[in-house]
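Here's a solo chain for you in structure tokens, the form predicted alone.
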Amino acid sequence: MIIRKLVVGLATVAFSLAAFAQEPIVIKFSHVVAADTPKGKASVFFAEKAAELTKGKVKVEVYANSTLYKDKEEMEALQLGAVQMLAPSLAKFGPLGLKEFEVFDLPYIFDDYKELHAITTGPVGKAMLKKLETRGLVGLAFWDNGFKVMSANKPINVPEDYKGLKMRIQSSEVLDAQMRALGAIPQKMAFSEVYQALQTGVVDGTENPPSNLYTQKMHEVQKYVTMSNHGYLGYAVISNKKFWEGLPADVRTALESAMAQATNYANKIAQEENDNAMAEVRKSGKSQITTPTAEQKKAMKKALVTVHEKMASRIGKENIDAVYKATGFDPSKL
């Protein structure tokens, strides 16, 4: 009887372990933007590819639009293991002590995607992702959102137009210096709070890639949008290092492949999504869209390139020079 019970018990345990082994690994992927933005769509694409390439061993649960954590909370949640994957904007790494990431915030440091991708897909970008490991993170990829436009309730085409305006920014010392260089008053604020702040006049304007501007309906409470394309907003897809390295090798390899495909997809749709967003903003008739003349853009560049020199001691002159070298940028020619 005892032996029979033991056999039955062992069989039950074996069945339970087999059932447990079949349970998928759950990855919670949290982000703060809308589901129909480039990042939102790319995260869902990654989830689908992860399930496909791991043959169901992994289930990625995507939480969009700050439904799980706000942008001020999500990094700590990742480090504590409450979520397993994020795609925070590159400005979020400066507060972690990785100030070299703030090179991406410098105004007018990239003229186009070709120059940008020389960094994000080249040795400079790879070295930056590697440094995340010192903070218990693993850098998996850079994802584009796009180049930013300015918005306000008055035309803002030249530096003088910005004087005294309260402009919302991400938590970035570089963006703070950018707005101050224009004579504006920077206001650091969580992304989820921006629409209401614009609506109630707590801030006068902000900067965003068009897809964020449109999906968050900011154009409905901003009379003017300026196609300044003055700065870049992108993301680093990251995971908790302990979690990532604890995954079975075959699962990790499959997820890396899924991430490579998702990155190609994200970067491919970024410009398309932004173009479509601007078309919708224009169609809404709620914001007047202006495009600076060549002379106005030159005046903006001259005012804002001073931020590069001012931030050199913070970001590291060697980091800025590495970007200059890779992109061919020469501020002395402005």
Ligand code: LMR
The other form holds:
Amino acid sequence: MIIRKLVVGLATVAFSLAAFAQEPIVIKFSHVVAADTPKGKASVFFAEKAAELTKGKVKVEVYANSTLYKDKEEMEALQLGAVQMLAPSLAKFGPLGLKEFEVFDLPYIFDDYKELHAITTGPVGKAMLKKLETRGLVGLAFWDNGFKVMSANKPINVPEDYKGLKMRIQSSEVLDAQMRALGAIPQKMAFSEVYQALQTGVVDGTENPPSNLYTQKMHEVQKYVTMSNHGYLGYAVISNKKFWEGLPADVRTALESAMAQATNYANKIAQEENDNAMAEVRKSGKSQITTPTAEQKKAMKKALVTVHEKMASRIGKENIDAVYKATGFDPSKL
Ligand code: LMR
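Could I have the structure of this protein in the form predicted in complex with the named molecule, to go alongside the form predicted alone above?
And the full complex, kicking off with our chain again.
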């Protein structure tokens, strides 16, 4: 009788251990934008690839739209280990003391994705991702979003139009300087709060790639959108270094492969997602879309390129020069 009980007991323990061994490793991937955006889609793509390539050993749970954490909280949650992956915009690393990430925010520094990729896929980008390790993080990839439009309740085509406008920005000092260079009053604010702030008039306007503007319905509370393309917004996909390095080697390799595929996917869809979003904004008829004339663009560039020099001591002149060199940007030719 005793022996039978013992055998049954041991079998139960063995069964639970086996079940335990098969429990997948859960990766909580938190982000602040809608599911129907380049980042939203790429994170789901990554989750699917991760399950496939690890043969179910990893389960990536994606939490979109700030449902788990807002901007600042998600960074803290990652460092504390409450979530395992994020893809914050490159404009959100300054508060961690990683000021060189703000080079991506400099107005007009990239003309197109090709120039941007010269940085994100080259030595400058690699060095930036490496720097994350000093904050207990690991940089896994850069994901594209796109070039920003400006919006407000009045036409905003030239610097004078911005005078006195309260403009929501991300937590970047370069973006702060950018809005000040236009005579606007920058207001840092979590992404999840922007729609309401625009709706209630807490701020007058904002900037974002069309995919974010449209999926957050910002165009419904902004009368004018200008195709300024004055700056870039994209992401660094990051994890907690301790967590990442503690993964079994085969799992980590599979996840790296899933990430490489997700990165290709993200960068492939980004432009199209933004074009489609802009078409939807246009179709909605809720805001008037303006495209700056060559002369208006020149005036904007003239006002905004001053930010490069102003921010050189913060970002590091060598970092700005490295971007100039890789992209051929020449401020004197504007
Ligand atoms: C913003 O705060 O405007 C963006 O960083 C949101 C995002 O993640 O694209």
